[in-house]
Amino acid sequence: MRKFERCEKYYSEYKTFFEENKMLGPNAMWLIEILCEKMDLKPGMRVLDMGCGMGLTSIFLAKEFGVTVFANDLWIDPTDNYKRFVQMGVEDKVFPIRAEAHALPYANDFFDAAISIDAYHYFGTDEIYLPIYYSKLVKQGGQFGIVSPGLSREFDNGLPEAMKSHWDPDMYCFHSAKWWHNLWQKTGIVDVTHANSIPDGKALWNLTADFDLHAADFENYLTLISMTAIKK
């Protein structure tokens, strides 16, 4: 399994967050490092961190790339996130916002990039979400990037029997990288620059979450997918 050099570099700073289990799914710090290898983030950019959870990915983006981050989440109290940002010394770079995915309080063309780690699949499978809501927030030539739990291939014959007792209804938003590529590319709004399963994605996911589901995945459907795109 790969090493995460950027995450390890800051481990002493992030140690408290790891120990207090502020991860809400697969290890978001690993996933943001993987995604950023496929993107071109530069100091001064405005970045939307959509579904930021408790803000670890937002802190990482500000510290590693010098970008200004709008840390958007529906469920986590923005005051709690702000306290974490102050603790990590990024309160001048990261701004906590609470907003639902279909009612985002940002101007059109405001962001240089929009990133979502372990969240986009919960609202973005709707075919109209990218063209009507999400894409408008990013300027022409701006970047999109997501990492989500997904499938190595679609279920051709329905959900495997062994997985049924561990499958929650909201998991039907899990899809393959090819499915996601087609969903975005057909809009004509973006050029998808990368869409694939993450190497060792299943193993990385299984280290932190959904253990029973993975144990029942005898046919190796489960994985993590990453996708990036540029707005035309």
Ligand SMILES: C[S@@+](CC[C@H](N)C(=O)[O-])C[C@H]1O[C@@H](n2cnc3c(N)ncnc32)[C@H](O)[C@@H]1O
Given for the second form:
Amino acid sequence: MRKFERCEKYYSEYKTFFEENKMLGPNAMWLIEILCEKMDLKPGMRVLDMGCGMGLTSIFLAKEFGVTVFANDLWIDPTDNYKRFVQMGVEDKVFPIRAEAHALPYANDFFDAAISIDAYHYFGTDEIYLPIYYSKLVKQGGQFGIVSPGLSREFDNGLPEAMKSHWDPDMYCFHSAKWWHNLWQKTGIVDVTHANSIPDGKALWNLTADFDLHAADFENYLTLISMTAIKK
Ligand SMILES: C[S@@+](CC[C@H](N)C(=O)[O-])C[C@H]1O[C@@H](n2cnc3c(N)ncnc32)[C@H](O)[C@@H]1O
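Write the structure block of the form predicted in complex with this ligand for the protein whose form predicted on its own appears above.
Okay, now the whole complex, with that chain kicking things off.
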């Protein structure tokens, strides 16, 4: 399995912080490192971290790339996120916001980039989400990047019998990289620059979450997918 050099350096530097603040699903720090290799983030850029959870990826983006981050989430209290941002000394670069994905309080064309780690699939599978909501927030030439739990291919014949007892209804938002590519590319609003299953995606996910589901995945459907795009 690949090494996460950027994360490892970062973990050892902020060991106590990561012991106190556990992640919500598949290792978000690994996923942000994978995604950032496909993006071009530069100091001073304004970045939306959509569905940031506890804001760990937002802190990473501010510290590693010098970008300003709007750490947007629904379930996690922004005051708790703010305390984490203060603790990590990034409170002047990372702004905690609570907003639902269909009621985001940002100006059109405000962001240089919008990223979403382990969150976009919760609200973004709707055909109209990118064209009507999300794409408007990013300026022309701006970047999009997501990493989400997904499928190596769409189910050939429905949900496999063995997976049924471990499957939550909200997992029907898992899709293949090809499915995601088509969802965004057909809008004509963005050019999809990359959409793939992450190499070792299944292993990376299985190391941290959803163990019973993975044990029942005899046909290797589960993986992590990543996608990047540029706004035309
Ligand atoms: C599995 S957590 C991942 C959090 C974080 N990105 C990470 O990887 O640790 C998914 C996040 O998506 C956010 N989310 C889900 N549905 C949302 C919605 N409709 N609008 C805004 N955020 C949403 C939740 O608040 C939650 O923190």
